[in-house]
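As structure tokens, one chain now follows by itself in the form predicted on its own.
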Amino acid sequence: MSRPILETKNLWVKVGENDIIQNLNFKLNPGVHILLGPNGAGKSTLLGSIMGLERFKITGEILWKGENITNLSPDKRFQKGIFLAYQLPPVVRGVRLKDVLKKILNINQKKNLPEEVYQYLKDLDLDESFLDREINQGFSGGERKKSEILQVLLAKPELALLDEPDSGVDIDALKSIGKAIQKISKECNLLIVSHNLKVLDYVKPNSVLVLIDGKYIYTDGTEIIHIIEERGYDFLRRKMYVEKLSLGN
């Protein structure tokens, strides 16, 4: 059995005065995983906490390949091989996309970008002029998602956290993003938050994880998707609470 690459122990995450994640314990094995859950379940909060974003107050432990990374900065986590692609990528004024790509590639700002960048731009149906634009300034929803995916392609992380990469984009953008995610899935581990599940046209997950009330992770194969579609998340919620009660938790 594979050793988990990521694990949370008694993880609590507070946003403001609200406990979003509550005593969550789960393990993530190598592979491709889809993370589902109703609105407000804490999916984006969980991904942001794994990345160490400052707006989340965390107690408990986050382990990366057995190492406690709970107190590490996002930069340190990136160096260890974790990358987060945001659901709503922020605008960064005064910083061009190509500057960020050079930082990801760890090359001097005065040097030219390698040829692979231009191939990825072509694959994502992006013009080379895109590189000179400020990060997400004036970007459409599809362009923001493509920018994030481009960064993942170049970073080549060991674990990519993709927060709804298939939402808010048109059919053409989804096709190029989906093919890029398919490529990424062959090179690194993935944890993908998705609602419309269009990403499943391009990647076949090893497991489907369902976050329930910020407390429990239900793990199953893709067949759980059909159960959710037929019975809803409340069915899983009742099922998990019954199982926890039977175990005396």
Contents of the next structure:
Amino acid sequence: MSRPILETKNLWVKVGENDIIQNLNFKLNPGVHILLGPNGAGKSTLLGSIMGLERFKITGEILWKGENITNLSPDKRFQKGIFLAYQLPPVVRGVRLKDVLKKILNINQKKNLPEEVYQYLKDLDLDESFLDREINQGFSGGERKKSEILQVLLAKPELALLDEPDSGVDIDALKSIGKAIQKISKECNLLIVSHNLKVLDYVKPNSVLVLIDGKYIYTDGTEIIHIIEERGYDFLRRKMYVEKLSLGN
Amino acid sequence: MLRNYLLEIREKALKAKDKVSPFGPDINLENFFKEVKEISIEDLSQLSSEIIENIQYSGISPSEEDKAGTFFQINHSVVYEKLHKIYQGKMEMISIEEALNKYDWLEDYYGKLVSPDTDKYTAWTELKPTGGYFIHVYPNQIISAPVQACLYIKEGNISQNVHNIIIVEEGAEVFVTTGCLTHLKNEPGVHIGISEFFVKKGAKLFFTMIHNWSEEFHVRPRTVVKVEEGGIFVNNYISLKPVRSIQSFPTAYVERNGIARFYSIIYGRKNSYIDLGARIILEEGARGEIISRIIADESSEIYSRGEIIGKEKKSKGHLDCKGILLKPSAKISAIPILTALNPESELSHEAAIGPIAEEEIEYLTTRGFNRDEAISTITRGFLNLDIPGLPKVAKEQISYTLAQLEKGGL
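Since the structure above is the form predicted on its own, I would like to see how the form predicted in complex with the partner chain looks, so please show that one next.
Okay, now the whole complex, with that chain kicking things off.
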């Protein structure tokens, strides 16, 4: 059995006054994983916490390949090989997409972007003019998702956290994003939050994780998706609580 | 003839010597009476190393490489003026004093756009003139290399009162960089610049001014531009260093189908009081644009004024002011005014002021920028206006100045 690349120990995450994640303990093995859960379950919060976003107040521990990274800033986590593709990336005034790509690629701001950037732009059906635009300014929903995926392609992280890469995009955009994720899945470990599961047309996950009430993660194969589709998350929630009770947790 | 005219406007100035400006803190100019003359130099390399290092922050090249000409004034003396031989016969660049001695026809230009009785600063400059340049580009001459003018103060407690005139004749084109600066740290001083620019029919004037004053300096530029039919005037103004106070509200009168654009990049630091703006008056088919990017840091107080008046049909104007307030002790006021005097005039504006959002910083940190890098990247990017049609040399100057700011060189 492979060693987990990521582990949380007694993880509590507060957003404002609310405890979104409550004493969560889980291990993430290498591979591709889909993270499901009802709205408000804490999926985006979990991804943001793994990345170290400061708006999330954390207690407990996050271990990256056995190393405690709980107190590391996002840039340090980036350097360790963790990358978060946002669900709704913000506009950053005055900073162009190419400025961010150069940082990701660790090349001098005065140097030209390498050829692979232009190839990925083509693959994602993104015009080259996006490179000179203020990042996310005036980008459509689909263009924002593509920009995020482009960054993952270039970052080649050890673990990419993709927050709903398949939501709010049209069929054509989905196709190019899906193909890009397929490529990423061959090179990186992936934890993908998805609601509509369209991403499953492009990747074969090693496991499906279901986050229940920010407290438990139920781990299973893709067959669990059909059960959720038929019986809803409530079924899983009850099942999980019964299991936990029987174990005395 | 010119002598009589100059006596007349001197009379006008005398009457306005105590006239307070409607904007900006009032300065008691009597405190800055000292006169400081400098000796001429043969070459810019004769300048002190301190001056040579400083002028580069204001876009002035000490090597004069790729420049059409150089005008250099220190304190109250023009110490150097040189026009590259390639451009001789195409344009002239001399001191205003020499020009007034040489040309009687300057009566048609001198004091015609900026009246000496506008306020005490214009009056003071007329009554106690201490230099300035005269640039005249002859008809249909394209001056492909920039002309550079430096107005330097190296002595405290003085008032440098310059009067500049630029005439770009029909169909001609020129790019002028003016660097106004001091290396003084704690001594107070005043710089008053009267600028009258005449952009004739179909002519183009690209004007970039980079100010690098110091914490005890008061600056009062007074600029008026006349753009004739089909002419283009582009004004870039950059001020990134702390200053005691700057107040300026340049005006461009734009005739039929002419264009005037004002771009300003302001970084308010320490206790700087900065009141800047631009006013454009548009005739038929004329277009005007006023764009400013402002950052207010520490205890700086910044007023950004913009006024566009659409006088005639098919005139078009746009105002755009964006500001970032970095500290609660700082202040930004954006004051846009649009006045349409013709139903076929189209005018618009947008203004937005806010902090750097934590979300913006956070996003960059997830891309490998550390927190300080993220803030400086956002700040620098915000100020690095992508000005359409801005000549490469001006872009390079802006980038260079911003890079110095980032390095802490300013």
